[in-house]
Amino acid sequence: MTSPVLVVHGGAGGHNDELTERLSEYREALVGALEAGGRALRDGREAIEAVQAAVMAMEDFPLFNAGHGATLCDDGEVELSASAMRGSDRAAGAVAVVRRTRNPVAAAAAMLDEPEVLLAGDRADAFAAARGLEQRDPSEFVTERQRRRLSTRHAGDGGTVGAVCLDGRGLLAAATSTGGLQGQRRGRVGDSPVIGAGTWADRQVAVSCTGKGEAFVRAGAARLLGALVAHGVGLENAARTVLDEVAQCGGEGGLIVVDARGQVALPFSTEAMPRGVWRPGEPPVVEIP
(Lines of atoms letter the chains of each structure in order from A and count residues from 1; the text may use other names and numbers.)
(Lines give C-alpha, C1' and ligand atoms only; values in the text may rest on other atoms or scores of the structure.)
Protein backbone atom coordinates (compact mmCIF):
# COMPACT_ATOMS: atom_id res chain seq x y z
CA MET A 1 0.00 0.00 0.00
CA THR A 2 1.11 3.56 -0.72
CA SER A 3 0.12 6.89 0.79
CA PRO A 4 -2.40 8.57 -1.52
CA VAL A 5 -2.03 12.09 -2.88
CA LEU A 6 -4.44 14.21 -4.91
CA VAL A 7 -3.50 17.42 -6.72
CA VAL A 8 -5.81 19.90 -8.49
CA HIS A 9 -5.41 23.06 -10.55
CA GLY A 10 -7.82 25.83 -11.52
CA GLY A 11 -6.09 26.98 -14.70
CA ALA A 12 -2.98 28.99 -15.49
CA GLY A 13 -3.33 32.66 -16.41
CA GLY A 14 -2.93 36.23 -15.24
CA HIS A 15 -3.23 37.44 -11.67
CA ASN A 16 -6.30 39.60 -12.37
CA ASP A 17 -8.34 41.75 -10.01
CA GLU A 18 -11.11 39.18 -9.76
CA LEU A 19 -8.70 36.54 -8.48
CA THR A 20 -7.68 38.92 -5.70
CA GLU A 21 -11.17 40.18 -4.89
CA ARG A 22 -12.76 36.72 -4.84
CA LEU A 23 -9.81 34.89 -3.37
CA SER A 24 -11.86 33.24 -0.62
CA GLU A 25 -14.29 31.78 -3.19
CA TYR A 26 -11.50 30.35 -5.31
CA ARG A 27 -9.84 28.91 -2.22
CA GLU A 28 -13.09 27.36 -1.01
CA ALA A 29 -13.68 25.82 -4.44
CA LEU A 30 -10.22 24.25 -4.55
CA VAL A 31 -10.60 22.89 -1.03
CA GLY A 32 -14.00 21.51 -2.01
CA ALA A 33 -12.52 19.75 -5.05
CA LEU A 34 -9.74 18.24 -2.94
CA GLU A 35 -12.23 17.08 -0.33
CA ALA A 36 -14.47 15.53 -3.00
CA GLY A 37 -11.55 13.54 -4.38
CA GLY A 38 -10.32 12.75 -0.91
CA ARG A 39 -13.70 11.31 0.07
CA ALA A 40 -13.56 9.02 -2.93
CA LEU A 41 -10.16 7.75 -1.81
CA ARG A 42 -11.27 7.30 1.79
CA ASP A 43 -14.23 5.29 0.52
CA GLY A 44 -11.82 2.88 -1.14
CA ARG A 45 -12.34 4.09 -4.70
CA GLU A 46 -9.51 4.22 -7.22
CA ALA A 47 -7.49 7.15 -8.50
CA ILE A 48 -9.58 7.55 -11.65
CA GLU A 49 -12.73 8.01 -9.56
CA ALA A 50 -10.98 10.50 -7.30
CA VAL A 51 -9.84 12.74 -10.17
CA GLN A 52 -13.32 12.58 -11.69
CA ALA A 53 -14.90 13.66 -8.40
CA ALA A 54 -12.44 16.52 -7.97
CA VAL A 55 -12.89 17.82 -11.52
CA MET A 56 -16.68 17.55 -11.35
CA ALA A 57 -16.62 19.80 -8.29
CA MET A 58 -14.62 22.38 -10.23
CA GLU A 59 -16.89 22.10 -13.30
CA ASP A 60 -19.78 23.16 -11.05
CA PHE A 61 -17.94 26.25 -9.73
CA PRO A 62 -18.86 29.19 -11.99
CA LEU A 63 -15.59 31.10 -11.66
CA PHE A 64 -13.51 28.31 -13.24
CA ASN A 65 -13.30 27.90 -17.00
CA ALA A 66 -15.04 24.52 -17.19
CA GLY A 67 -18.64 23.36 -17.13
CA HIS A 68 -21.05 25.96 -15.75
CA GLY A 69 -19.44 29.39 -16.16
CA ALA A 70 -16.96 28.40 -18.87
CA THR A 71 -15.70 30.95 -21.38
CA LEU A 72 -17.84 31.73 -24.43
CA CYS A 73 -17.18 31.14 -28.11
CA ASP A 74 -17.29 34.05 -30.54
CA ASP A 75 -21.06 33.67 -30.94
CA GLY A 76 -21.74 33.66 -27.20
CA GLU A 77 -22.26 29.91 -26.88
CA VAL A 78 -20.38 27.39 -24.73
CA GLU A 79 -18.46 24.37 -26.04
CA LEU A 80 -16.90 22.05 -23.46
CA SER A 81 -14.16 19.42 -23.61
CA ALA A 82 -12.63 16.98 -21.14
CA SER A 83 -10.42 13.92 -20.89
CA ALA A 84 -9.49 11.23 -18.38
CA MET A 85 -6.75 8.61 -18.31
CA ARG A 86 -6.16 5.57 -16.10
CA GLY A 87 -2.49 4.84 -15.60
CA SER A 88 -2.71 1.12 -14.84
CA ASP A 89 -3.66 0.17 -18.40
CA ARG A 90 -3.44 3.53 -20.21
CA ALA A 91 -7.16 3.48 -20.81
CA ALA A 92 -8.17 6.91 -22.08
CA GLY A 93 -11.43 8.70 -22.76
CA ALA A 94 -12.32 12.16 -23.99
CA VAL A 95 -15.16 14.32 -25.26
CA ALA A 96 -14.97 17.56 -27.21
CA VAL A 97 -17.37 20.30 -28.30
CA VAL A 98 -20.13 19.11 -25.97
CA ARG A 99 -22.95 21.53 -25.18
CA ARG A 100 -25.46 19.67 -23.00
CA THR A 101 -23.57 17.37 -20.62
CA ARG A 102 -23.42 18.92 -17.16
CA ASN A 103 -20.08 17.31 -16.26
CA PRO A 104 -17.96 16.62 -19.34
CA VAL A 105 -15.30 14.86 -17.26
CA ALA A 106 -17.89 12.22 -16.30
CA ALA A 107 -18.51 11.60 -20.01
CA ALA A 108 -14.76 11.33 -20.59
CA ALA A 109 -14.45 8.80 -17.76
CA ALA A 110 -17.37 6.83 -19.20
CA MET A 111 -15.35 6.48 -22.42
CA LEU A 112 -12.49 4.66 -20.67
CA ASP A 113 -13.73 1.17 -21.51
CA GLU A 114 -15.12 2.02 -24.95
CA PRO A 115 -13.26 1.04 -28.15
CA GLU A 116 -13.02 4.72 -29.14
CA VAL A 117 -11.00 7.30 -27.22
CA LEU A 118 -12.61 10.58 -28.30
CA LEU A 119 -16.18 11.54 -29.22
CA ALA A 120 -17.17 15.05 -30.32
CA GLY A 121 -20.23 17.24 -30.63
CA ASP A 122 -23.81 15.98 -30.54
CA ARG A 123 -22.68 12.35 -30.61
CA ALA A 124 -20.65 12.89 -27.45
CA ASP A 125 -23.65 14.43 -25.68
CA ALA A 126 -25.83 11.55 -26.88
CA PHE A 127 -23.32 9.04 -25.53
CA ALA A 128 -23.30 10.80 -22.16
CA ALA A 129 -27.10 10.88 -22.05
CA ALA A 130 -27.27 7.17 -22.86
CA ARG A 131 -24.94 6.57 -19.91
CA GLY A 132 -27.37 8.39 -17.63
CA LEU A 133 -25.30 11.56 -17.25
CA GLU A 134 -27.24 14.73 -16.53
CA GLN A 135 -28.05 16.89 -19.56
CA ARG A 136 -28.78 20.62 -19.49
CA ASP A 137 -30.01 23.17 -21.98
CA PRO A 138 -26.89 24.85 -23.46
CA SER A 139 -28.05 28.25 -22.18
CA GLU A 140 -27.68 27.04 -18.59
CA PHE A 141 -23.89 26.93 -18.93
CA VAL A 142 -23.74 30.61 -19.92
CA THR A 143 -23.24 33.14 -17.11
CA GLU A 144 -23.69 36.90 -17.15
CA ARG A 145 -20.09 37.22 -15.98
CA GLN A 146 -18.84 35.54 -19.15
CA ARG A 147 -21.22 37.54 -21.35
CA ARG A 148 -19.67 40.74 -20.00
CA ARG A 149 -16.17 39.39 -20.50
CA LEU A 150 -16.86 38.44 -24.09
CA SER A 151 -18.39 41.83 -24.88
CA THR A 152 -15.37 43.67 -23.48
CA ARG A 153 -12.82 41.08 -24.72
CA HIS A 154 -11.65 40.80 -21.13
CA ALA A 155 -8.11 39.44 -21.02
CA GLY A 156 -6.99 36.46 -19.01
CA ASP A 157 -9.64 33.85 -19.68
CA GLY A 158 -8.47 30.44 -20.83
CA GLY A 159 -6.81 27.48 -19.25
CA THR A 160 -8.55 24.50 -17.72
CA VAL A 161 -9.23 22.67 -14.50
CA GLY A 162 -7.62 19.35 -13.77
CA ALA A 163 -6.63 16.74 -11.22
CA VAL A 164 -4.01 14.02 -10.82
CA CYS A 165 -3.97 11.28 -8.22
CA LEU A 166 -1.95 8.43 -6.74
CA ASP A 167 -4.22 6.12 -4.77
CA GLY A 168 -3.48 3.69 -1.94
CA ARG A 169 -2.97 0.81 -4.37
CA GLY A 170 -0.25 2.73 -6.18
CA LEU A 171 -2.47 3.46 -9.20
CA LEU A 172 -2.27 6.78 -11.04
CA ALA A 173 -4.88 8.77 -12.96
CA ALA A 174 -5.40 12.21 -14.49
CA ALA A 175 -8.35 14.26 -15.73
CA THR A 176 -8.74 17.68 -17.37
CA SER A 177 -11.76 19.81 -18.32
CA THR A 178 -12.14 23.16 -20.11
CA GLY A 179 -14.36 25.65 -21.87
CA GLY A 180 -11.52 26.62 -24.19
CA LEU A 181 -10.40 30.14 -25.03
CA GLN A 182 -12.57 33.20 -24.70
CA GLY A 183 -14.01 34.20 -28.06
CA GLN A 184 -12.73 31.07 -29.78
CA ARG A 185 -14.11 29.99 -33.13
CA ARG A 186 -16.91 27.43 -32.81
CA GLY A 187 -15.52 23.94 -33.22
CA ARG A 188 -12.04 24.77 -31.92
CA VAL A 189 -10.46 21.96 -29.89
CA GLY A 190 -7.44 22.63 -27.68
CA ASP A 191 -5.21 20.28 -25.73
CA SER A 192 -7.55 19.33 -22.88
CA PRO A 193 -9.34 16.44 -24.65
CA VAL A 194 -6.20 15.39 -26.54
CA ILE A 195 -4.51 12.47 -24.79
CA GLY A 196 -0.77 13.06 -24.68
CA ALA A 197 -1.15 16.83 -25.03
CA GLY A 198 -3.24 18.00 -22.07
CA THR A 199 -3.60 14.76 -20.11
CA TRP A 200 -1.46 11.68 -19.53
CA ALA A 201 -1.22 8.84 -17.01
CA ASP A 202 0.78 5.61 -16.94
CA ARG A 203 2.27 3.45 -14.20
CA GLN A 204 4.93 6.04 -13.35
CA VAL A 205 3.34 9.47 -13.64
CA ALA A 206 0.05 11.37 -14.08
CA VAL A 207 -0.18 14.91 -15.47
CA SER A 208 -2.83 17.53 -16.26
CA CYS A 209 -1.87 20.63 -18.26
CA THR A 210 -3.30 24.13 -18.55
CA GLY A 211 -2.52 27.06 -20.82
CA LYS A 212 -2.55 27.90 -24.52
CA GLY A 213 -3.80 24.62 -25.91
CA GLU A 214 -2.29 24.83 -29.38
CA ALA A 215 1.21 25.09 -27.95
CA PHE A 216 0.66 22.11 -25.64
CA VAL A 217 -0.61 20.07 -28.59
CA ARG A 218 2.41 20.97 -30.72
CA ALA A 219 4.77 20.13 -27.85
CA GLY A 220 3.03 16.83 -27.06
CA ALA A 221 3.39 18.16 -23.54
CA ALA A 222 1.76 15.57 -21.31
CA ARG A 223 3.24 12.56 -23.09
CA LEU A 224 6.64 14.25 -23.23
CA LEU A 225 6.62 14.54 -19.46
CA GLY A 226 5.79 10.86 -19.13
CA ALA A 227 8.62 9.92 -21.48
CA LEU A 228 11.14 12.08 -19.62
CA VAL A 229 10.22 10.53 -16.27
CA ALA A 230 10.38 7.04 -17.79
CA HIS A 231 13.94 7.80 -18.89
CA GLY A 232 15.01 8.82 -15.39
CA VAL A 233 14.61 12.60 -15.45
CA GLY A 234 13.60 14.02 -12.07
CA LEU A 235 10.02 15.21 -11.74
CA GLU A 236 10.76 18.93 -11.35
CA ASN A 237 13.31 18.95 -14.17
CA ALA A 238 10.96 17.03 -16.44
CA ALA A 239 8.12 19.46 -15.74
CA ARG A 240 10.32 22.49 -16.43
CA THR A 241 11.61 20.93 -19.63
CA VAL A 242 8.03 20.46 -20.82
CA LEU A 243 7.17 24.10 -20.14
CA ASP A 244 10.31 25.12 -22.03
CA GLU A 245 9.11 23.07 -25.00
CA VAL A 246 5.70 24.73 -24.76
CA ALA A 247 7.41 28.13 -24.75
CA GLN A 248 9.33 27.19 -27.90
CA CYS A 249 5.92 26.56 -29.50
CA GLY A 250 4.82 30.07 -28.55
CA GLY A 251 2.78 29.23 -25.48
CA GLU A 252 2.72 29.49 -21.72
CA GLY A 253 0.84 27.75 -18.98
CA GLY A 254 1.38 25.22 -16.25
CA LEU A 255 0.87 21.64 -15.17
CA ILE A 256 0.37 19.45 -12.15
CA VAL A 257 2.04 16.06 -11.89
CA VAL A 258 2.34 13.22 -9.38
CA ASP A 259 4.55 10.16 -9.68
CA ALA A 260 4.34 6.62 -8.34
CA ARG A 261 6.31 7.59 -5.23
CA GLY A 262 3.89 10.36 -4.32
CA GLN A 263 6.16 13.21 -5.37
CA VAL A 264 4.42 16.22 -6.88
CA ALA A 265 5.43 19.14 -9.09
CA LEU A 266 3.26 22.18 -9.86
CA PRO A 267 5.22 24.57 -12.13
CA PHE A 268 3.73 27.35 -14.24
CA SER A 269 5.05 30.09 -16.52
CA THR A 270 2.08 32.45 -16.15
CA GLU A 271 1.41 34.92 -13.35
CA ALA A 272 -0.87 32.56 -11.47
CA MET A 273 -2.12 28.99 -11.32
CA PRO A 274 -4.49 28.26 -8.43
CA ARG A 275 -3.67 24.78 -7.17
CA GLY A 276 -3.92 22.49 -4.19
CA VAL A 277 -2.69 19.22 -2.69
CA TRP A 278 -4.50 16.71 -0.47
CA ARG A 279 -2.87 13.95 1.56
CA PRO A 280 -4.67 11.74 4.11
CA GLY A 281 -4.55 12.97 7.68
CA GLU A 282 -3.48 16.47 6.64
CA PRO A 283 -5.52 19.60 5.88
CA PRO A 284 -5.68 20.49 2.18
CA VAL A 285 -2.91 22.84 1.06
CA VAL A 286 -4.11 25.47 -1.42
CA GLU A 287 -1.88 28.04 -3.15
CA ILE A 288 -3.18 30.98 -5.16
CA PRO A 289 -0.22 33.21 -6.07
Second form
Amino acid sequence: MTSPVLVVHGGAGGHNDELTERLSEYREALVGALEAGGRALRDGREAIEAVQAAVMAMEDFPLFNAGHGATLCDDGEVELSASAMRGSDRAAGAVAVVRRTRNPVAAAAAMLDEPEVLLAGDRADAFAAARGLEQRDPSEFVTERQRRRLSTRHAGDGGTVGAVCLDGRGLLAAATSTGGLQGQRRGRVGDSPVIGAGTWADRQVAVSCTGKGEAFVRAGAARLLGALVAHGVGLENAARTVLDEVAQCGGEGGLIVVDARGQVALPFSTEAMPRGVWRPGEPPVVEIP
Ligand code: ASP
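Now that we've seen the form predicted alone, could you pull up the form predicted in complex with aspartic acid (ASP)?
Whole complex next, starting from this chain.
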Protein backbone atom coordinates (compact mmCIF):
# COMPACT_ATOMS: atom_id res chain seq x y z
CA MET A 1 0.00 0.00 0.00
CA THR A 2 1.16 3.53 -0.77
CA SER A 3 0.07 6.63 1.06
CA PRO A 4 -2.43 8.47 -1.18
CA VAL A 5 -2.16 12.09 -2.20
CA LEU A 6 -4.57 14.33 -4.08
CA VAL A 7 -3.63 17.73 -5.54
CA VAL A 8 -5.95 20.30 -7.14
CA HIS A 9 -5.45 23.61 -8.95
CA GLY A 10 -7.82 26.47 -9.71
CA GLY A 11 -6.00 27.85 -12.75
CA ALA A 12 -2.89 29.90 -13.46
CA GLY A 13 -3.54 33.58 -14.00
CA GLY A 14 -3.01 37.14 -12.85
CA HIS A 15 -3.33 38.14 -9.20
CA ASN A 16 -6.62 40.05 -9.42
CA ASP A 17 -8.54 41.82 -6.64
CA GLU A 18 -11.24 39.20 -6.66
CA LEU A 19 -8.81 36.56 -5.44
CA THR A 20 -8.16 38.69 -2.36
CA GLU A 21 -11.70 39.93 -1.84
CA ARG A 22 -13.29 36.50 -2.16
CA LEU A 23 -10.40 34.57 -0.63
CA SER A 24 -12.56 32.60 1.80
CA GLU A 25 -14.87 31.40 -1.01
CA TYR A 26 -11.92 30.23 -3.09
CA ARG A 27 -10.42 28.56 -0.04
CA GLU A 28 -13.69 26.78 0.76
CA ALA A 29 -14.05 25.63 -2.85
CA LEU A 30 -10.54 24.15 -2.95
CA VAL A 31 -10.99 22.47 0.44
CA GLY A 32 -14.39 21.16 -0.74
CA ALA A 33 -12.79 19.70 -3.87
CA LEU A 34 -10.01 18.04 -1.84
CA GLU A 35 -12.56 16.63 0.58
CA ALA A 36 -14.74 15.30 -2.25
CA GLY A 37 -11.72 13.51 -3.76
CA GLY A 38 -10.50 12.41 -0.32
CA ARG A 39 -13.93 10.92 0.46
CA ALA A 40 -13.80 8.90 -2.76
CA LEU A 41 -10.39 7.51 -1.75
CA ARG A 42 -11.55 6.73 1.78
CA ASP A 43 -14.51 4.86 0.26
CA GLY A 44 -11.99 2.65 -1.53
CA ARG A 45 -12.44 4.21 -4.95
CA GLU A 46 -9.55 4.58 -7.38
CA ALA A 47 -7.46 7.64 -8.27
CA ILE A 48 -9.45 8.26 -11.46
CA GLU A 49 -12.68 8.52 -9.43
CA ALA A 50 -11.02 10.82 -6.90
CA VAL A 51 -9.85 13.28 -9.57
CA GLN A 52 -13.30 13.21 -11.16
CA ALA A 53 -14.98 13.95 -7.81
CA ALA A 54 -12.56 16.80 -7.07
CA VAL A 55 -12.94 18.39 -10.51
CA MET A 56 -16.74 18.06 -10.45
CA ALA A 57 -16.80 19.99 -7.17
CA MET A 58 -14.76 22.77 -8.79
CA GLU A 59 -16.90 22.78 -11.94
CA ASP A 60 -19.89 23.50 -9.72
CA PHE A 61 -18.18 26.48 -8.05
CA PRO A 62 -19.08 29.56 -10.14
CA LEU A 63 -15.83 31.49 -9.58
CA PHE A 64 -13.75 28.88 -11.40
CA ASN A 65 -13.49 28.80 -15.17
CA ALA A 66 -15.17 25.42 -15.64
CA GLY A 67 -18.78 24.26 -15.77
CA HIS A 68 -21.26 26.83 -14.45
CA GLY A 69 -19.56 30.25 -14.34
CA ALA A 70 -16.97 29.46 -16.99
CA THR A 71 -15.43 32.24 -19.06
CA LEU A 72 -17.30 33.43 -22.17
CA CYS A 73 -16.44 33.20 -25.85
CA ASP A 74 -16.34 36.38 -27.96
CA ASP A 75 -20.12 36.18 -28.57
CA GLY A 76 -21.01 35.65 -24.91
CA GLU A 77 -21.60 31.90 -25.15
CA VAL A 78 -19.98 29.20 -23.01
CA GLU A 79 -18.04 26.29 -24.53
CA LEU A 80 -16.61 23.72 -22.16
CA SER A 81 -13.85 21.12 -22.45
CA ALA A 82 -12.43 18.48 -20.14
CA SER A 83 -10.21 15.42 -20.07
CA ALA A 84 -9.29 12.55 -17.79
CA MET A 85 -6.52 9.95 -17.90
CA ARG A 86 -5.82 6.80 -15.90
CA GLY A 87 -2.14 6.01 -15.48
CA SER A 88 -2.29 2.22 -15.04
CA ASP A 89 -3.43 1.51 -18.62
CA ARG A 90 -3.23 5.01 -20.16
CA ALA A 91 -6.98 4.96 -20.76
CA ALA A 92 -7.88 8.50 -21.81
CA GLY A 93 -11.15 10.34 -22.33
CA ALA A 94 -12.03 13.91 -23.33
CA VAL A 95 -14.83 16.16 -24.53
CA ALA A 96 -14.49 19.53 -26.23
CA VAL A 97 -16.90 22.37 -27.05
CA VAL A 98 -19.74 20.95 -24.96
CA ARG A 99 -22.57 23.39 -24.17
CA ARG A 100 -25.11 21.39 -22.17
CA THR A 101 -23.31 18.90 -19.96
CA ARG A 102 -23.28 20.15 -16.38
CA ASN A 103 -20.04 18.35 -15.48
CA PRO A 104 -17.82 17.97 -18.55
CA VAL A 105 -15.23 16.01 -16.54
CA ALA A 106 -17.83 13.31 -15.90
CA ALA A 107 -18.33 13.03 -19.68
CA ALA A 108 -14.55 12.85 -20.14
CA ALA A 109 -14.36 10.08 -17.54
CA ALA A 110 -17.22 8.23 -19.27
CA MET A 111 -15.14 8.31 -22.47
CA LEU A 112 -12.51 6.14 -20.73
CA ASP A 113 -14.64 3.10 -21.62
CA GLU A 114 -15.03 4.07 -25.28
CA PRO A 115 -12.75 3.20 -28.22
CA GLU A 116 -12.43 6.92 -29.08
CA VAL A 117 -10.50 9.36 -26.89
CA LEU A 118 -12.12 12.73 -27.73
CA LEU A 119 -15.65 13.73 -28.74
CA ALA A 120 -16.55 17.32 -29.62
CA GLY A 121 -19.62 19.50 -29.92
CA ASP A 122 -23.26 18.38 -29.95
CA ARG A 123 -22.29 14.75 -30.24
CA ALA A 124 -20.25 14.98 -27.07
CA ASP A 125 -23.26 16.42 -25.22
CA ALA A 126 -25.47 13.69 -26.72
CA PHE A 127 -23.00 11.05 -25.55
CA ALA A 128 -23.04 12.52 -22.05
CA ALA A 129 -26.85 12.62 -22.03
CA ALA A 130 -26.99 8.99 -23.18
CA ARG A 131 -24.71 8.12 -20.25
CA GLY A 132 -27.25 9.72 -17.90
CA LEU A 133 -25.21 12.86 -17.18
CA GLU A 134 -27.20 15.96 -16.28
CA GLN A 135 -27.89 18.35 -19.16
CA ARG A 136 -28.65 22.05 -18.82
CA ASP A 137 -29.72 24.80 -21.17
CA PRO A 138 -26.53 26.52 -22.46
CA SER A 139 -27.72 29.86 -20.98
CA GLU A 140 -27.56 28.37 -17.47
CA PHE A 141 -23.75 28.25 -17.60
CA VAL A 142 -23.51 32.00 -18.22
CA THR A 143 -23.08 34.15 -15.10
CA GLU A 144 -23.48 37.91 -14.69
CA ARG A 145 -19.91 38.05 -13.38
CA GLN A 146 -18.54 36.60 -16.63
CA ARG A 147 -20.77 38.90 -18.75
CA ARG A 148 -19.26 41.87 -16.91
CA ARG A 149 -15.74 40.56 -17.36
CA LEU A 150 -16.23 40.08 -21.08
CA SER A 151 -17.79 43.49 -21.63
CA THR A 152 -15.10 45.31 -19.62
CA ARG A 153 -12.33 43.16 -21.11
CA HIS A 154 -11.34 42.43 -17.54
CA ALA A 155 -7.99 40.65 -17.56
CA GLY A 156 -9.86 37.52 -16.71
CA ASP A 157 -7.80 34.52 -17.62
CA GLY A 158 -7.23 31.79 -15.09
CA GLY A 159 -9.67 29.68 -13.15
CA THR A 160 -9.31 26.46 -15.16
CA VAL A 161 -9.43 23.51 -12.76
CA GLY A 162 -7.54 20.25 -12.49
CA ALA A 163 -6.66 17.40 -10.16
CA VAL A 164 -4.01 14.70 -9.94
CA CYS A 165 -4.00 11.73 -7.58
CA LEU A 166 -1.98 8.78 -6.36
CA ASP A 167 -4.26 6.31 -4.59
CA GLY A 168 -3.49 3.71 -1.91
CA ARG A 169 -2.94 1.01 -4.54
CA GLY A 170 -0.29 3.12 -6.25
CA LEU A 171 -2.53 4.06 -9.19
CA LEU A 172 -2.23 7.51 -10.74
CA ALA A 173 -4.81 9.66 -12.54
CA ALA A 174 -5.27 13.22 -13.79
CA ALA A 175 -8.20 15.38 -14.94
CA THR A 176 -8.61 18.96 -16.22
CA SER A 177 -11.70 21.07 -17.02
CA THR A 178 -12.06 24.55 -18.53
CA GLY A 179 -14.15 27.13 -20.34
CA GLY A 180 -11.03 28.15 -22.27
CA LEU A 181 -9.72 31.69 -22.62
CA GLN A 182 -11.90 34.74 -22.10
CA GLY A 183 -13.22 36.13 -25.37
CA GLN A 184 -11.92 33.18 -27.35
CA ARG A 185 -13.27 32.55 -30.83
CA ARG A 186 -16.18 30.09 -30.86
CA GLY A 187 -14.92 26.61 -31.60
CA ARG A 188 -11.43 27.21 -30.19
CA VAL A 189 -10.02 24.22 -28.35
CA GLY A 190 -7.07 24.77 -26.02
CA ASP A 191 -4.86 22.25 -24.25
CA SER A 192 -7.21 21.13 -21.49
CA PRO A 193 -9.04 18.38 -23.44
CA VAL A 194 -5.91 17.42 -25.39
CA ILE A 195 -4.24 14.37 -23.88
CA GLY A 196 -0.49 14.92 -23.69
CA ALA A 197 -0.88 18.71 -23.71
CA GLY A 198 -3.15 19.65 -20.77
CA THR A 199 -3.47 16.26 -19.10
CA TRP A 200 -1.33 13.16 -18.81
CA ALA A 201 -1.06 10.09 -16.57
CA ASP A 202 1.11 6.97 -16.83
CA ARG A 203 2.58 4.58 -14.25
CA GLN A 204 5.06 7.21 -13.02
CA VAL A 205 3.31 10.58 -13.05
CA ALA A 206 -0.08 12.30 -13.28
CA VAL A 207 -0.16 15.89 -14.60
CA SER A 208 -2.76 18.64 -15.07
CA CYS A 209 -1.75 21.90 -16.79
CA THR A 210 -3.22 25.39 -16.96
CA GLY A 211 -2.29 28.52 -18.85
CA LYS A 212 -2.16 29.66 -22.45
CA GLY A 213 -3.40 26.52 -24.16
CA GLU A 214 -1.76 27.01 -27.54
CA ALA A 215 1.69 27.10 -25.95
CA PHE A 216 0.98 23.95 -23.92
CA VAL A 217 -0.20 22.16 -27.06
CA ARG A 218 2.86 23.23 -29.02
CA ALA A 219 5.15 22.18 -26.17
CA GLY A 220 3.40 18.81 -25.76
CA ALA A 221 3.60 19.88 -22.13
CA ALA A 222 1.98 17.16 -20.05
CA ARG A 223 3.46 14.28 -22.06
CA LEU A 224 6.87 15.96 -22.00
CA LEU A 225 6.77 15.93 -18.21
CA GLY A 226 6.01 12.20 -18.23
CA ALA A 227 8.88 11.54 -20.64
CA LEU A 228 11.38 13.59 -18.62
CA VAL A 229 10.50 11.76 -15.40
CA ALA A 230 10.67 8.39 -17.21
CA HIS A 231 14.22 9.34 -18.25
CA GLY A 232 15.27 10.01 -14.68
CA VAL A 233 14.82 13.78 -14.37
CA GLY A 234 13.69 14.81 -10.87
CA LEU A 235 10.10 15.96 -10.53
CA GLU A 236 10.78 19.65 -9.73
CA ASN A 237 13.36 19.95 -12.52
CA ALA A 238 11.11 18.20 -15.00
CA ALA A 239 8.19 20.48 -14.11
CA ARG A 240 10.38 23.61 -14.47
CA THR A 241 11.76 22.36 -17.79
CA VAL A 242 8.21 21.93 -19.09
CA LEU A 243 7.26 25.49 -18.10
CA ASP A 244 10.47 26.75 -19.79
CA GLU A 245 9.48 24.88 -22.93
CA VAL A 246 5.97 26.41 -22.71
CA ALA A 247 7.59 29.85 -22.35
CA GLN A 248 9.62 29.19 -25.50
CA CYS A 249 6.32 28.53 -27.24
CA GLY A 250 5.12 31.96 -26.12
CA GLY A 251 2.98 31.05 -23.11
CA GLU A 252 2.89 31.10 -19.37
CA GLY A 253 0.95 29.01 -16.92
CA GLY A 254 1.35 26.31 -14.32
CA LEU A 255 0.89 22.64 -13.60
CA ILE A 256 0.39 20.16 -10.82
CA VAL A 257 2.08 16.78 -10.84
CA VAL A 258 2.25 13.78 -8.50
CA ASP A 259 4.53 10.79 -8.96
CA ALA A 260 4.28 7.14 -7.95
CA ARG A 261 6.14 7.85 -4.70
CA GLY A 262 3.69 10.55 -3.69
CA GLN A 263 6.04 13.47 -4.38
CA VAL A 264 4.34 16.57 -5.76
CA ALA A 265 5.40 19.69 -7.68
CA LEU A 266 3.11 22.67 -8.26
CA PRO A 267 5.05 25.32 -10.20
CA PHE A 268 3.60 28.27 -12.10
CA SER A 269 5.01 31.15 -14.10
CA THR A 270 1.98 33.45 -13.77
CA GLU A 271 1.30 35.71 -10.77
CA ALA A 272 -1.07 33.27 -9.11
CA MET A 273 -2.33 29.70 -9.17
CA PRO A 274 -4.71 28.65 -6.36
CA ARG A 275 -3.89 25.08 -5.35
CA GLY A 276 -4.28 22.53 -2.62
CA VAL A 277 -2.96 19.20 -1.38
CA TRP A 278 -4.75 16.47 0.56
CA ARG A 279 -3.10 13.58 2.37
CA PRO A 280 -5.01 11.18 4.63
CA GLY A 281 -5.09 12.10 8.31
CA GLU A 282 -3.85 15.65 7.62
CA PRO A 283 -5.87 18.83 7.20
CA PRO A 284 -6.05 19.91 3.52
CA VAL A 285 -3.34 22.47 2.66
CA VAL A 286 -4.55 25.27 0.40
CA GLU A 287 -2.46 28.10 -1.06
CA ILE A 288 -3.89 31.06 -2.89
CA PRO A 289 -0.94 33.31 -3.61
N1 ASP B 1 -5.44 26.20 -20.71
C2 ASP B 1 -6.74 26.75 -20.89
C3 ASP B 1 -6.98 27.02 -22.36
O4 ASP B 1 -6.08 27.46 -23.04
C5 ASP B 1 -6.98 28.01 -20.12
C6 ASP B 1 -6.43 28.08 -18.72
O7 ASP B 1 -5.80 27.15 -18.22
O8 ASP B 1 -6.65 29.11 -18.07
O9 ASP B 1 -8.07 26.83 -22.84
